[in-house]
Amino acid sequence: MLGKCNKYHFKMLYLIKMGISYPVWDSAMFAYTISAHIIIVGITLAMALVITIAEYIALKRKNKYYEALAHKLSIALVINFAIGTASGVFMAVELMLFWPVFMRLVGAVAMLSFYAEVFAFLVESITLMVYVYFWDNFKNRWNHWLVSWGVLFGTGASAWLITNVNAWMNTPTGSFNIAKYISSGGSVITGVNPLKVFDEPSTGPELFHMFMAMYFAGSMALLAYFAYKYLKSKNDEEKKIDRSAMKILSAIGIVDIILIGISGSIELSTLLVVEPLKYAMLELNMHPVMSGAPEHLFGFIVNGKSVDFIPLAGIQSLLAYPLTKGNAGYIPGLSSYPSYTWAPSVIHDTLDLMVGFGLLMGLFWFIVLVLRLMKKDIFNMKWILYGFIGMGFLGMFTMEDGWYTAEVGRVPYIILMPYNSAGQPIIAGHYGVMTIAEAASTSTIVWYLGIVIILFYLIIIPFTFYFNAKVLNLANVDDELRKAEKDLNINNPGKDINSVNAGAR
């Protein structure tokens, strides 16, 4: 027993010597968890969207290749759903153990969003099981296609409702009495309005941009896989299915990259008004100005001064206030706020990376669009196919980079303070409702749980990719196509498709 105690204390002393505090460890572990989880979520969202589109095309055109694609993707979606559910449960446990003070406030104010997410999860799980396991029971294939909309809605609503809590954390305006909460030292929670959590100043722009980024990243990951498989496959029938997938995913890529640009611009414009401190750090603005603010390319803050950046004169003001050509419009600066409230300046560089990669991907998709308008067969252009593979890596990295930028931009707070029209917190001297240090757990169990979390995702993410690839590999492509012909009634035109067989499969 004494030996075990000595071993335990040695470990704790070692961690302390390494400079790892409870808040840092808690933050790092949860950041790691979400970084891994959103990979699964992005791919799941994209799968649900592609399935709905693919089956519609299959039914509309009597196309067996799109039907086979929808069927195979639906089985892969079951794998992602199961693993995503396990990951979600893991995250729920983490929230309670790592952030007990935070969850107390969430439970009193914002739990309705989590509760609604349970109903979205039920819609997703029920419709997915019906869609996959009763595939052959629907004689009217259009009724089966309608079930896919339940899957699409359930997956989307789950992501929407969870992100809604994040938007509330950024601008918790009117959902509870913040002044009373602050003055009581966080012990009194009054004036709760749970419905206001769904309508915060940052809700619309944040969720719009998040959805576009998640669908894009997931779609690009799928596109990379199908492009790789298309390049390697020797089976012409399988290549036709892969081509069908790439047609859908490339169309999503073209539309989505435009929407990402629009939503990103709206998100940054919203930050300018409702989160001026975060905006100032994202843009590396040291002092507020009314016109002519330059855009800073990269750079850091060292000893209270911005260094190592490339200035683009007047560009930031022009982008923020295009109607006045950048000549009139308030741009916030960090000097208006105490330095202890500043987030790490690295988020400025991660923002620049996100925007830079976004522009690079936008250029690629513009070229693809031009080639498609010229009626070129882009799927027989190897450089385009390799570009698709590159999009998979860039799309996922940019999504992760954007999430890191947004979340680290809130440091040192886990819940920010709303700001007034003058760009100052509504309660003078308080720039956040709750700091990360106040919210973090100091239970020794977090050290051990963190190790389990690391191992869990090191196993589960490769496992997910491996079995998705196994399902989508189509080793039995001829059987899949024969099944698709039967489903679409291609070889039996006299078959009645207007009834639904209610029996078991």
Second form
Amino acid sequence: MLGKCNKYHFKMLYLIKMGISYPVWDSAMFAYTISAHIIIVGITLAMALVITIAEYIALKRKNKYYEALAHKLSIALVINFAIGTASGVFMAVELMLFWPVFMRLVGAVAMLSFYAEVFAFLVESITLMVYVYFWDNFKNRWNHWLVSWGVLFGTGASAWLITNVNAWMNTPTGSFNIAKYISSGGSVITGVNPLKVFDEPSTGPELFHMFMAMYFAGSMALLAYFAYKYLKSKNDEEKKIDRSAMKILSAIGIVDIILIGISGSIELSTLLVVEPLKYAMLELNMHPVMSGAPEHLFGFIVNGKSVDFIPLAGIQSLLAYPLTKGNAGYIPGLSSYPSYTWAPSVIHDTLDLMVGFGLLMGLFWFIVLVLRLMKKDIFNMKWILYGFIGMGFLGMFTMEDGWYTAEVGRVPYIILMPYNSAGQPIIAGHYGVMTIAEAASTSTIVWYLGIVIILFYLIIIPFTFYFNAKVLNLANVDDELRKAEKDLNINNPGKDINSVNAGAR
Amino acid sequence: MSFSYLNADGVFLKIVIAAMVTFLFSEFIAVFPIFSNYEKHKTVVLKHIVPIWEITGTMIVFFVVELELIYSGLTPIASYLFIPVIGTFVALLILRNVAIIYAEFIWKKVDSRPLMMFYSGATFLMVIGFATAVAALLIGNSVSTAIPSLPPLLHLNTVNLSKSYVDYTALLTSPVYSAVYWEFLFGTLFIAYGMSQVFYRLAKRTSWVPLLTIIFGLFLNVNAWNVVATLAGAKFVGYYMVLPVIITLAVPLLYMAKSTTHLASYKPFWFVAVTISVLFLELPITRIAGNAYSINAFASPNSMQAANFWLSIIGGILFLLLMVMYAFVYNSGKLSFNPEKIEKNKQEMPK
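Just the form predicted on its own so far, so send over the form predicted in complex with its partner chain.
What follows is the whole complex; the chain from before opens it.
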């Protein structure tokens, strides 16, 4: 019997046997792609920031260690950029192939953000090429440093504009006529306001939080690498470069963790008002409450009831109160919405994990700050260095966890419906503009493409780390430092405490 | 003729495609020096490729996004029709990026020849794949109005898009299609060879090889493109081809003249010249799928077209300024059309 089946039926049987439908497969693949892609993005963002800071310090203080650091990191950034570009192309194509119906709507309504991102991407690519490949062509080194701002701006703006579309997916208010789109079964797209994609209710809070989280995760990954190298290295000169990197990254870590806390609080309070359905599930609120809502630590929903949580009386209302934008006091609950619109309750646990790890990292950085204020040499404390390595893993995990929480929180919809001030969708009975199932491709080829995607990232992510480590591993420290001396015009080694010869003495 | 944002956006898209094709083409033609004598030519080839290959990747993204923005209705159709060819294209792009990264940064002490050959081979296949997909999109459809007797190339099922596919076998084997396809492909190869001699300065100034190969390539290409564009429903194709032909011939001729040799191989000049040529080949194309559909039938809403127009103006100026900066730094901060002189001055500068 099987012999008579064509390939299509065979594959369908196989998928059904595994319990995987096409929309689920499409979603899983795209979630996997983004999860992998943002690792590269986070590290790229952090590298661009560290390079600009390091070169500034190098020029200002004529410090060759910071100069060597900026140079090596810039080459690693080229590698990240190359892989990021390939991954970005992969994602752009994947969006088109896996989500054709979704992309049709995005193309007609929200594509301007992607388009602006292309220009940011061009700024990034051209300035990066100039920065790295024509390093020696600049007579005035400050002009070279200015080019690094182009890289910093390009990387940042690219990430910002892409995440912008995600914010639009959460609250697409006023960017097109949703009522007409829904009543026509998705065939009529009218009343388009292309600029609205840049200013949706969730745009500011979401981008602020995601941005801070990406910079943090990337910086912590770099910090972990330099801390590991510092612990392993026996070369004093190399250790000085690692130490320079750790100084910059520690400062970023301390500032950023504070900003993450602030932005996270703003983000959750915004969700309460503009995405009440998602908020209700994130907080595991079964029923709406006007005051004294408890915080639920962990727990699940089983058979329509929340179970296995630890309640903290009144805490949720207390946390939400200052930033609920005029909706003070009201805490939404899941019972206001049909159960088919509920996202998987596991997102409540992933949110708690994210907040818990955030607090843990905040505590660590608080201790580091106190030690610094006490004038302690933290880089000679082994437990701190091991802590830095731990930060690398924890920072990345927490960012991924947060991203997963935000995205799965939108299930079963790919584009949510805007909500009114009463916490109800603006079009009664419709809780989303487009479901995942409506958006996904049903082409048989997505199955094979998905396998290619899995393999691609399984290979490319370890290779990215390998490439970076290979480039950052200063095999010939003296050559690098000599080049740095030449770049900075440090001509008289006898008088310069930073020179290679001085180091050898 | 009144101004239309959609028409202006269409021209922008064609400029983006022309620029992307030029970037890709400049890497594509490196296949000849890399495969013929890598050791001899590697300095001149790498000097161009190494700072540019990333920008080519960016241009590809630029093209995809611009296409999705202007003709959003085309996205689902293109998605289902070209899924295998797009997948292969992206896989090759990734592999070639990895190869050049290894050659440039990782295996510095190892012979870079096999890696660069791999890079070049992958780029070559990417271009061939792209050209094949474009040919299929332009000339063939199951409801072709051009020549109804021709076999269908695009099997478009608008009710169930997942049943749509492109019949590449028909493109490569059917008498009319295949004749045009292979003619165009070989014509391009001859032009590419001639251009590589000029662009990478491989041939002697007095050599007739670049000019003759380009003339032969043009002979094939002019006819092939005329058929392709006409099958796609384009009008006045011959008129639009005049400028590309003049430019393509001018490049080797300028190279042969003593006073303009440097100009012909001057990268910014070459890029502008080739971009204009490709743009003029594209300009008459307003319909696709064997004249079955007007490309404007897939356009995004009016407000999006207007927004795209203005953002394109701003972004275009930004891009132009960036490229001027690039050219300025590339020439060590000197505005000159003589790269050799710049190089010489650089070497003579006191250390």
